[in-house]
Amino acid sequence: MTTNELGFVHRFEPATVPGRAPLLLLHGTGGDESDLIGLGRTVAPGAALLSPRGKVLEGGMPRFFRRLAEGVFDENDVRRRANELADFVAAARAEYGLAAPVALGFSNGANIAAATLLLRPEALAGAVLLRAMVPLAEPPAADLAGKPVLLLSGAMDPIVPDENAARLAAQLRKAGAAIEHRVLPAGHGLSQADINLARQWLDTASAVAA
């Protein structure tokens, strides 16, 4: 089901297996609300899927926040959009009767997920961050209190420098997240290893949540 209610154009698929954490699917630049549905079904079979479309357009391509150049973010917009996304999650939880979701974000979607964790920790139960980079140079003090986070980076990623991904992992760890950071032999695109690791990690995260 695709709808323009609750503040975002989004798709929602109800759970078919009880006890799995819902997934909040957050696409990369140029994606939409359908982009990660197949990935969500693969890595978390039977989980409820909530997939919004980013509201910012860059050359006609949807994103979740503005950037000033490649890798240079409009941090004021990052803050505003992360709060907007957290409000959407709260509204969707009430509308669809969901537990707090685990974000599954790729690239720009992973960046807004990381920002949401740091700015509105209550919105998410955890996150799988695929090719994420630091969204806020100096994030506010946050209490992530053991929230599980899987950060998967690419050793040959031309967009996200190794140092940047490591800095994001350090930010999240400092805030209290239970973070696992893996660097895979891949570029910016996703590999089968990403899919396998995300599925294994989500199986464990769902078991813990249950």
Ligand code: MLT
The other form holds:
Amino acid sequence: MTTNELGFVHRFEPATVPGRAPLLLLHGTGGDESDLIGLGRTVAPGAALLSPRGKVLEGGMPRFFRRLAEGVFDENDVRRRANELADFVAAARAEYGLAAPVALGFSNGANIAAATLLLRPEALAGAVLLRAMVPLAEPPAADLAGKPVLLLSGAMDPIVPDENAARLAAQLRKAGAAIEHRVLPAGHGLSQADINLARQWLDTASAVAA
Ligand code: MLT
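Can I have the other form now, the form predicted together with D-malate (MLT), not the form predicted alone?
Shown next: the complete complex, the earlier chain at its head.
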């Protein structure tokens, strides 16, 4: 069901299996609230799914924050939008009676998830970041003590240089996150290995979060 309440167009699917952490699904550029529902069901069967649509439009394509060019972000907008997203998560948790969600973000969605971890750590129980890059060159000192984060990068990704993904991993590690960073033989698109690794990792992370 898609609704326009709580400040974001979004879909919500209640849990069918108790004890799993809810997933916050964050789509890539040009996606919408329906994009990652299938992926969410595959990697976390039975978990509640909360899936907002990014509010920024780039040539008609929804995104979660403004960019000036590919890989060049409007960091003021990143900050504003990450806070807006964290407020939405808080409102949705109250409305739907949810525990703190684990974010599952792809590309632009992974980047806003990383920014939300660094700016509003209380909003998320952890995150799976698929093809993420550094959203804030100089993030504030955040306390991510022990928060589980899985970062999956593509060795042949034309959008995210290796060095950039490694820098994001270092930022999150420095803030105390329990980060696992894997570089897969893939491009910017997802591979079966991403799905398998995300599923295995979420099985463990959900057990920790429950
Ligand atoms: C971004 O703009 O967040 C990244 O360049 C990835 C993308 O959405 O293409």
